[in-house]
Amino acid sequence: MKEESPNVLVQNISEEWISKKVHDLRNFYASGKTKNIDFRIRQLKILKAAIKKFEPEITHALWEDLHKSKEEVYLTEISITLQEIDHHLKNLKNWARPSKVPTPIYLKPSSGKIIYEPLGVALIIAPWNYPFQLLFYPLVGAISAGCCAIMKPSEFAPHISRLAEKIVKEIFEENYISVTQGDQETGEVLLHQRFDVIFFTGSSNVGKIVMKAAAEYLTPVILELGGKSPCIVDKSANIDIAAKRIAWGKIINAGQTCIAPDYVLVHESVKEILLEKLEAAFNKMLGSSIRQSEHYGRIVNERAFKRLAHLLEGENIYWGGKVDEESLFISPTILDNVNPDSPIMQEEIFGPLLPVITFKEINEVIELINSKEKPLALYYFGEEKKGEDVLSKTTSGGACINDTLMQISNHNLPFGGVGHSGLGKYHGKHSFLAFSNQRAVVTTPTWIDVPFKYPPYKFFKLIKKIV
């Protein structure tokens, strides 16, 4: 797939219509229809339905947008999807509820609660790396707490955007949930318009240009963005087992991913071993000849393709380095000796690059990854113990201790960044609450009127002692 104009299949939508679309969603959400938890609930089972039916299409169209194999469509892209909607269907009614809340002494008789109402009408702007994944994850907490919205795929992955706008077209009321196409001309008048809450997942750059956009009318926002998350392999550990998990990691999408191990430190002493390891667990996963495996996908334009070749200028090439720019394919690559003060080493990869430094002591490791903006993923190899105290001097949105991606597929746990990788937090219950307002709600009987908060407080040495 080689895509010289993205917007052949994909075309711009006017000022009016977007405007016009914003305003039918505000009308269709001040109907109250959608506060009901069983209309949720059958908005949700027509979704899970739709999908399934839709699978072959969902699986074609990935295929022609970024060279996915059928395997790894379904374990990132709709199973994940799937299994988020059954986790909201499960537990939607037990988390829409009221919960109470504990009352100091000081305001009893009155009593405590939380109502999570939802926010209102949602933007949800989604990447092209995982752009059925990243587009209907968040929709499943839009409409889980009852949401409105409005959904704008990725104009570089054409095929699956028009699959995305068929699909909603079709299950869909047409003013409670809309798929509007387009470039970054149609992202800036979408950010022009007010909506309730931003949903963005994307690069670090345009999360600033969204969280501006937003700060026009203080509309939250959740940035799910990226940057360079490290790989940590120290002396102690199962080098066989690291090096299969850190090749997987990197070889899923072609390493344009988010949470991908971005680049390797490695202990001094098991540096070679590992660098053999990961040559093996490639070929092994990927086969001699790379480029006519099923299994691996490609680069999802020439611009990102000539970026990846750059990075690759200067560099030790240990193993790997294949490129073609008329496929749109690199290789996974290995690159030994990387300094830390290299061009690969300032910007997030996004691709199947693996820089490997190696360090002699782990405060070595740390000051590095502190020197750096705060990653979205952290992966370290070794001793738990010795990986709960690297956890403990750094920080990340997420992290794996002997594993690399996995944090992602646990429901129960929140996904998001820190800092310049990102802002707010998705998956399960964070989900629902990412678009629901918590409203604190206090209940005072009328039955008793304590005095002690009226002027001209008579009674102020009482009130200290129990405040």
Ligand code: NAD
Second form
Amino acid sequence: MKEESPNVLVQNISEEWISKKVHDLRNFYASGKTKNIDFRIRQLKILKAAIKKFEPEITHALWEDLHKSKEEVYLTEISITLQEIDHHLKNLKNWARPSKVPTPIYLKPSSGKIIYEPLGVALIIAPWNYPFQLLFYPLVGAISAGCCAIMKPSEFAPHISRLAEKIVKEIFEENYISVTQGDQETGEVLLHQRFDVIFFTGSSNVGKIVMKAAAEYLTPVILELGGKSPCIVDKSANIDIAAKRIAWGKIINAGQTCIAPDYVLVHESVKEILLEKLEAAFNKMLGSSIRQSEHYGRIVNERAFKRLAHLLEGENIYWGGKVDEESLFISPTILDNVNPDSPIMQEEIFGPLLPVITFKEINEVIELINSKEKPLALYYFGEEKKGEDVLSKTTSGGACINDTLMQISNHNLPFGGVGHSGLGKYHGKHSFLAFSNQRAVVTTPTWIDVPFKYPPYKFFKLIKKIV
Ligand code: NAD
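Starting from the form predicted alone shown above, please give the structure in the form predicted together with the ligand.
All chains and molecules follow, beginning with the one already shown.
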């Protein structure tokens, strides 16, 4: 069995080292090297080549940390990061070019433009559930925008954490991009330092700590957090498709996905059939002996296992419910007739348990969702128009109509939460912007000096008509 605190495999780094490192990164940034677009493009290409080169090692490390299959690793960690790099390589020159904005008539002959400058030295803190992707995907944005970065991977994915350090040491200049190992303690030490931007992915509780620390220096933050993402199955839904897509969204990484459907709200008229189809979908994807399936992950550690096992207590198991502490295995589990006030409905599940609650009228669903914190994702299965109506009466960071998880895979869509589920967005151009300062510049010629703005405000009546 894995150790309860795998962080013994990841040594905390001393405060002196961190503060010297941040100082060195600052000097590197001050050299102006990262402002050069060709430099950034070169670094992105180097990163892309390294991900391809290290693919077998990344795959192996993720198996060790989370029992992820090579297919799942490729789809959810590697290809998604490579696609992001390609997207930046294709568009960076365009994004980084100053963009002109229209100038109102009363400001002529001045002109306005936005220039995109890097924010500076970035801190990137990642969680353990997609430990490769959630470390390197934001890094693509940091590189693309021209920042230097220090990254702290999660102590709970020690194989990937150490591999990330090895990769970064091998490919990047020492004081350009750096990895620091460590747990919460190292995280706290890092947060005492002054950064120009902090990109944090993790729980809402730690997100609050990050935001408080950032407030000390008024550092901008991007907080990619979690929450309970509801999944509605209406009576108009294609139940076959809904069951397949919900089951898939819940088994990926054994439910340890920030945007996994957390719980299902199903119209009472289709509940029985949905439960049957969900069971069939789980069986079809993972086989009758799920424990033997190479396509099904494990719970990250004993603490997370115990939390999930505890959530199961007193619930009505419709299907699944097999647990094995020794191997940190919890089977996909459908829970029927769940009470909205039960413990499992009060916190983000972050595991393969799927509570199902029935509704009669869609308004009940909207009321329940709106009574909780704003979720990271919301899924609706049913007629598109009705889905749009539900979206208009609720809020969430992202949403899918008749699908799950897929909002993350289109790099043209901003990814992130709202309120309790996060602050700020990234992916594609939004990543570039997240690590950039959009500097507003007005250029005014000197061949004329329009007198209206100066006291004693001659022709004020006329001016009032114009502005
Ligand atoms: P976590 O908040 O416990 O830890 C995340 C990172 O913060 C780790 O590197 C950890 O070492 C560090 N950390 C912990 N305490 C800290 C402190 N006091 N100061 C500074 N750093 C500290 O989260 P986790 O358990 O690794 O990940 C699970 C959570 O992350 C879930 O809530 C999930 O929904 C969320 N998540 C969100 C997204 C997203 O994109 N929105 C993606 C993945 C996971």
